[in-house]
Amino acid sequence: MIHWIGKALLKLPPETAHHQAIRLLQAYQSILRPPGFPAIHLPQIPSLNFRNRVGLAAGFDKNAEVVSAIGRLGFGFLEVGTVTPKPQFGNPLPRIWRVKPDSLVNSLGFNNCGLEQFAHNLVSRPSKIPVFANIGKGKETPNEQALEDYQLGLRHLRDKADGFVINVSSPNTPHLRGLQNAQFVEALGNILPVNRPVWLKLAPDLSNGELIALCEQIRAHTRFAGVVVTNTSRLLAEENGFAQGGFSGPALFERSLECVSVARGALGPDKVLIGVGGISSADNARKMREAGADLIEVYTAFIYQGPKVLKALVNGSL
């Protein structure tokens, strides 16, 4: 039956299918059960377990709605948003667009309820896997000022999360992918906090010089769990012929895993690597690990696939 709902989805516009998909989960969050997978344990972070290696990113859930219903399906863990300190429409439609094969771009734009709603949201539908906050900064506030964004979502959902992934690589909000420099990097490990891992998500538009220099500095930080590679890639969203958005799918797995190499031999063994872009198949996830991903994410094999896919990754990323 889920096989046919997915095949259903898909005859939808993008964002119309997206928000079905949500009340669908909505629905059923109560119901389903999820599979059984053996727990992983990362030594690095011994607080937390993870039912398998396999997360889906942040961009699905944005609102944190359907936390308990991805659990159930069999996911290890989730991250969900972005959230911003205020609600935000995000771009203009249409904003997300299929791309063949099996791709997506899109220019959302940090749509999303705002920080009150999202932690009511997290507090009331608990979840059985780790669940990480993505913060981003809002869309009118200045690089000046963008610390301070991140500073109040950290502080607001600090005792709601399981842990936090930082967005400074979204192509998709003006001037943010400016915040990927050692200053403003600096800046943010001082405000950490203490008792959750944090990531840093990185875009696979760095160049592997600035993606080396980032993880280094990151690996030296003790407050930094590690990074998240890569978010949506603009490059690759121009070579499509798009002016705007950021694009994710098949096309993207050569540099994204070529970035999570890069970042291993940067960060060293202390840190967690959360691998993700264009990830659709075992073997994708096979390789992903042994470049060094600790952990990997998926998100547009999952709208394409649907959870059908999860097995394959599982068993892959062992």
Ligand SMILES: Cc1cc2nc3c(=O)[nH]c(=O)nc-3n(C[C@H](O)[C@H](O)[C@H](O)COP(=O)(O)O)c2cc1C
Given for the second form:
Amino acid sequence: MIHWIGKALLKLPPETAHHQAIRLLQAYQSILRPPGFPAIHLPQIPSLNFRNRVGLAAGFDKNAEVVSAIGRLGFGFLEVGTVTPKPQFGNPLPRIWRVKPDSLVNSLGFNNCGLEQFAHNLVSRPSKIPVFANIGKGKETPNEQALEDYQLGLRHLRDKADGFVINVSSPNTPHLRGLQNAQFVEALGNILPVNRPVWLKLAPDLSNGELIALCEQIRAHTRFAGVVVTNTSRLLAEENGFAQGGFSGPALFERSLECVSVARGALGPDKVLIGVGGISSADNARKMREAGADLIEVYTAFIYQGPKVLKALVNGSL
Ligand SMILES: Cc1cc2nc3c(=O)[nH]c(=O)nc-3n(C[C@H](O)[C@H](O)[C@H](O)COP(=O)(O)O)c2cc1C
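Okay, that was the form predicted alone. Show me the form predicted together with the named molecule next.
Now the full complex is given, and it begins with the chain already shown.
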């Protein structure tokens, strides 16, 4: 049944398919039954109980509307958002494209319901798996004031999320990726909560030198739990002929895997590393773990393969 629903969704325009998937998950979230996977504990964050090491990456449940359903599908954790202080429409339509046979380019630009509604959704739809809120800055906020937007997000969701991901790597918000620098990371470090793990999500289009410098800085900062690598790739979108947007899917895997390996080297053994980007098979999941990822996330392969991809990823990431 889920297989046929997935096939039907892939016949719709991408953003319509997405809205339909969210509606279906909302309708069925109370009756889905979670599969039984053994629990995982990470020594760095012992308070959190992961059902497995595979999470749903940011951008699917942008408004925290289906957190319960995602747990019941079998994911081990979930990243909701990106959320910005105020509601945003995002960039003009169309802004999601399928790249055959198994990839996506999106230029959504943080379309979301804003912090107030997002916080309400998180509280009214409790989840049995860890939920991390991915926080962004508003489209109109200049980089000089970006810290205030992140601070608003962290404060507003303080007791409502199990952890946070600071997004400085989406290619679809003007100048956002310019925040991937030592000065901003230092300023961020000073406003982070002490009672929740916080990750920094980075772009695959950084050079290895830039990635190493940022990860060494995070290694030295006790308030950062670690990093999430990677977001979508602007460079790969360009190579595929897209004047805007970020590329996701299997062609991103090789670079994301390299980023995980480079990041692990620079972070040392104690930080929590979340690997994401083009993971679509048990073998990919295993390689990410071998390269140093503690947890992995998936988005695009979930769109193309549906929930059945989970079992393979869970097995590969054990
Ligand atoms: C349609 C779409 C929307 C996304 N939105 C976000 C977002 O809001 N915030 C974010 O940090 N990443 C976002 N991402 C990036 C994913 O979280 C992930 O990092 C990226 O897609 C690479 O993983 P994948 O190849 O498994 O899709 C989005 C990706 C897609 C395809």
